[in-house]
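The chain below stands alone and is given as structure tokens, in the form predicted on its own.
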Amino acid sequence: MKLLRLMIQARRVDERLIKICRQGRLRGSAFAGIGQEAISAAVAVASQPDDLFAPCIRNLPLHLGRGETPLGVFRQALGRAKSPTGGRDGNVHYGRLDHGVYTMISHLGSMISVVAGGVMAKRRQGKDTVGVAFVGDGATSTGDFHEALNFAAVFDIPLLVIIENNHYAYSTPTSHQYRCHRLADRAVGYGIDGYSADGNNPAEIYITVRDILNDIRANPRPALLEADTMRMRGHGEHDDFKYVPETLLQVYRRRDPIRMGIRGMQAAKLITDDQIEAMELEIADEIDRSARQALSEEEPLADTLTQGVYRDA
């Protein structure tokens, strides 16, 4: 139920942000994770309080699952003074260290080494922390990805690197990026375990993530997980998405993670239609109240510009 709720909550927040963006009330663009919710929702549910995370731009369920609120998300996107960054930085480049979530520097593999170092520090403090870093298929072609994975392997850092393979690095298809059959096969080059899972099947991805995290927590070492999925919108709302074949999108529309989750729970008699309707109404009310409040709030004052930039002597 927690997994399903997180996916629906993230979907409704994204849909509202898209609407706000298209109304011209959002600076920049909106970057929705519609179609990919199951992966980071599974991580949020399967993790422990002391774990550390390096999310990317489509991992809203992780933020929500680690304690961020829809109100906080809307405030950040709108640059409000009460946002997690005080109205600074972009709508997706933020984190909450008190939630174990690092601020994203880049989605091109740069954050793997950051969370690896954080895990090393926590382990030296005697905690059984593990880390999770998210990357897209395009990031696996970068030097940061290689160097960080190699470092984690050499020093047996309990770090799970999840490749959210949505078949396009912005507009570049995977067929133009690499020749290996699976990106998980790259794990053998680092001497670590590689796994593949259906990123649109909430039960499968949750069980896979849970088991890997339990394993590397008990026997510290990194692992690589490739999750097959598809983003159902452009890279951002500024992207018309015409480079993706409609036939491919149709395949993944039939495998929508929220629908798959509901069907699975209904088949197992774990949820009723009335419970689904009640959950949807509760979430819709929360999203509406949060969006309205954030839209009504003030932006930061100009005289606060240097706050959080320089350390007081």
Contents of the next structure:
Amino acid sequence: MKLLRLMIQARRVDERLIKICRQGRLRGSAFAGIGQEAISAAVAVASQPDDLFAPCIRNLPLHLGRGETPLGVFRQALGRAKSPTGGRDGNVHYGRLDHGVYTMISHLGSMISVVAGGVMAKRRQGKDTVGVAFVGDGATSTGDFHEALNFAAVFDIPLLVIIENNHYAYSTPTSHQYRCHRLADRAVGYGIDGYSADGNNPAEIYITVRDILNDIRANPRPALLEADTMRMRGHGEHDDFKYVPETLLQVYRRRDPIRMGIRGMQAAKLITDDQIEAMELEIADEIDRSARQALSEEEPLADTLTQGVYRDA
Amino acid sequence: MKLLRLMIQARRVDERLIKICRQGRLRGSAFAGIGQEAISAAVAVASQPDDLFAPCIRNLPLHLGRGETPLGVFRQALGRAKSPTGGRDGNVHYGRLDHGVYTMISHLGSMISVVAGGVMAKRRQGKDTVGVAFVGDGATSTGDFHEALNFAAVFDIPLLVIIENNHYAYSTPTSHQYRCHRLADRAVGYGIDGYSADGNNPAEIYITVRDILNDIRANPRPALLEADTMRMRGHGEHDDFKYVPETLLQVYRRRDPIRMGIRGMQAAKLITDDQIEAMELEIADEIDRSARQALSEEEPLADTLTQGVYRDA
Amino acid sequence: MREITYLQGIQEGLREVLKTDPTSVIYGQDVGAFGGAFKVTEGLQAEFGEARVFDTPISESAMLGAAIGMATQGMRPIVEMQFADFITTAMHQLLNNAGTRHYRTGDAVPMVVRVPSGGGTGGGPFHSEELETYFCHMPGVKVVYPAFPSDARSLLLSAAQDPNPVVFMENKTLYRSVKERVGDDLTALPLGKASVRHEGDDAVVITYGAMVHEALRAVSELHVTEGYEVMVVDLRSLKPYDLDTILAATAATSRVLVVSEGWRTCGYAAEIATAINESAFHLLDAPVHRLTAPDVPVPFAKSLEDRYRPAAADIVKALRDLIEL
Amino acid sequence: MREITYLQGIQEGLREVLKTDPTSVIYGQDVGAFGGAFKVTEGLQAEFGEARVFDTPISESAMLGAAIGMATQGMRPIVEMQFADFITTAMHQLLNNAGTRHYRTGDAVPMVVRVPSGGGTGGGPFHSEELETYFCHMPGVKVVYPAFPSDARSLLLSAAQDPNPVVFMENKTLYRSVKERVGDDLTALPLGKASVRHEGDDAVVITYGAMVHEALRAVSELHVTEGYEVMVVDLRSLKPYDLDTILAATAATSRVLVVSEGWRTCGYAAEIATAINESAFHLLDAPVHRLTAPDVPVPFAKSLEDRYRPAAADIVKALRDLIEL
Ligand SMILES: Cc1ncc(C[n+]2csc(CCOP(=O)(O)OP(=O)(O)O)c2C)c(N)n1
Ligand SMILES: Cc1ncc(C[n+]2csc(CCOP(=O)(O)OP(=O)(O)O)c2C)c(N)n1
Ligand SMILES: [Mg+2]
Ligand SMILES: [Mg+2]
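Just the form predicted on its own so far, so send over the form predicted together with another copy of the chain.
In what comes next, the whole complex appears, and the chain from above leads the way.
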């Protein structure tokens, strides 16, 4: 139920951001995770308070599941003074360490080692922290992906690296990104376990993630999980998305994670139509209030520009 | 026979360089490849004229096998004006493109993609070039190792990456470098073939390399070969080498590639003691003359310092 | 004469190189059928085929390393970084591997690296950087930065004819905003030559990239408001730079403002200011001033970025101070 | 009072940090049992255990990324680059990831990156680089560069107490050649404070790192040969730098020579020269001169490297020109 709620909430936030973007009220573009919600929602639900995360640009459900509010997300995208980064970073580059969520930098792959180091620190402090880093299929080609996985393996760091394989890196299909059969096969080269799962099936991905996290929490070492999914919109809203064949979209439209989640819960009689409707209404209401509030807020004062580059001793 | 000659020649050059180093006549240190000669000698013998190479610091037999002279090697180590890099680079950073050999930079892993690009170019020019890049076990932890292998795989570049696994990267044992069982297992993650071989057995490594090169020459795509070997001296001559247990050295002393090569050829009656002695004498003579000559030569003129940073149009 | 944008200038330069130099190839992330994140290479793959214009994995180091390999084997690779910012993952390939190679081996390394640069687009800290200091501090590397469509076109040709690694900086805010009427004859422009964009003798603004346009706006405003005549020098080549033109402008005006969109400390503006002081100290009526971005990560919010990035109004103010000093 | 080397100064600083700050760790390639390529960390693993001092794979980017992760979770990582030169494989972790983080998130990133720097050892193009320009051009990053054993010790402490990423540059030629008598009380030195190493009013040499010692040799030679009294300022902190001391020295001498072992174009010397010109133009009797390495990859042969690297004789000559101008 929590998982479903997160997915729906993220979807509606993304939809609202797209609308705001279309209205020309966003700086830059909107980068939606529509179609990929199950994976990060599953991680959020399966996680423990002390865990650490390096989300990428399509992990809104993780942020929400770890305590960020739709208001915070809107503020961030709009560069508001009260946003998690005070309007200094934009779009999807945010996080809060008190939620265990690292604020990413754009350089793909570079955050994996950061969360690895964070987990090392927490473990030394006696916590049973595990870490989860998200990357796309494209980011697996970076040197940083390799260095960080190998580093984590050598130090037995309990870190799950999830590859959200959505078939494209911007316009580039996976056939131009790598030649191996499954990216999960890279695990053997690091001496760690590699898993594949259907990233659009909330129940499957949840169980897979939960089991891996339990395992590496108890027996610290990294793991690699490749989750098959599909980005159902352009790389950003500026992207015409013509490079994706309609047939492929068809397949994943039928396999929409929210629909699959609802169907599964309905089949198991875990949810009623009324409950879904109530949830949607509640979510819509919060989103509407949050979006309006964020839109009405101020950008940071220009005078604060040079403050906080360094931290005072 | 050519293979054996290359190994012996390289060994004797290295020994002479160590002597020169001990006499305090080298700038910097000497970085010997003693114990690892079979691998690069095999590559040199198995290669074709149009092939391209990215040697690392312990591939003297490759240089010699591709046409560099002991004189050139001594000049290089001594920073002489007539050295392959004109005294600008030192030690083991040299090569000649007309021999197909790229001059390395020190940044480990960074030359693999260079030779990949070179092979791409030659192939476009209709040559049946293959490339061979050498790295150590330690260099496999660099992001560049990963990026280059994946890049070569995506573009079906006939490039053999040879990992000379000599158990140590400087003082760091492989247990602190990676956690996989065999580094050759990384091949599957790139969708290419991975091989392991005994790098101290000249016949075995020669046949392995020859077969792989034939294969990728005909069916262009990269391959990964892990050759087991042992560096029988310190990282450089300044290194006291205490971190290596004597028992390990014992094992590899018995498996010295030159001795194994000679024994194999003797068993097959391909060489006589007289022939070996003649070869040694001839090699010793050339080395002695070359070393003396290089020692007697001049360093580059200081006035040439700023020449040739840029190439004139 | 046709009117083209800055982006079209680059694209025409690229097309000309592909046409006239059969050894040239263009590659990068999404530069093929998609035409690149900014559509600079749009249509080129369709025109020249996948062998000449192609996509690569997201591997900046391998992309640059492979370019060195190709360049040293008779090809002329033109590599696009999706954003300048991402080249920081592979500085060693440029600084250590490409830049030092000719000096060490005598081998030519003719390669061009296109880096879409600069802020003003709301790109935030990682899609807005101006990294010319890094590139200019690399022995063996050349750096150009056009401000106008015709220069973009010509400098692309020159860069692609140069036997050295050339970093070709492109300013993202200029791509579609700057237009110019150009003829059809494409000629390479010698590297290392600045251009005087506006004459004047009360002071000179020495700058490059997007700041040339801010400077031009500033000097016309100053002309209208107080009648000052201020020269504007567009460097075009950052390394080598045109010291002759810089010194002539200094001699003609005695008051120099160097403007750069890059960070202040160790920024490119300091290099130009120092070079002027070293060679023309006695000609100066006032210290060379520099107007730069502060040492701050490029901020996202418009309020902050507007303050961050030097603009015409800041140049007006700095010039007024300088002239009235 | 004991006499210690520069290397011992760093080592004592490291030991003190490990002793007094239980959250500190030291890691890098071969820094554990082996004690590092230069033996700076020798004995520390034996003393503090493998959990506090440990070897890592050859992965500069992961090493720095992990440091950011640790630093933001209450630890204080001290990372050794085996040579400064190799950090060019991971500039993004320092520039983009560590440097921007506090500004963007408010999170403290207390980490130290030790970079053995500089030429003069016959290390060739890839074991000799001076990269301070790169580091100083990173918003959010601090840079220190001691020239003396006691400073090395104190600045190591300060760097390890600072809540920001600090690049700690160490000069390889000084490791064993420079000795100093020191007491046992270890106190951190505030970052951003220069030190006047020699008094004088005919001119001032502003410099740092190994060049401080070349400058000191030069000024004593000049004193002997022509009786000049030349001040020597050792910057110690390159970012932030001590503008007050720089300007006071400028006021006292009116003639300034900035000496740096780094490359010329966009080098650190240009920053200091520009800052002086901006703030003290009217105090100058002559243009600020800079003496730097040329824009050339660091060459291997002694004949070339001796010419490449500024030395006492070059400083003597430059000072003579400056004073007699
Ligand atoms: C090192 C680096 N190079 C290039 C980019 C530009 N870039 C941003 S997102 C992207 C595509 C990423 O694809 P993928 O990793 O599959 O993630 P997805 O967008 O599909 O979720 C690229 C090339 C970058 N951010 N970092
Ligand atoms: C990117 C990079 N980091 C660090 C170094 C310093 N370094 C030079 S050789 C070496 C060890 C290399 O070990 P390995 O790859 O196993 O080769 P071997 O010396 O055993 O032949 C190290 C750490 C380097 N050259 N490049
Ligand atoms: Mg993707
Ligand atoms: Mg090794």
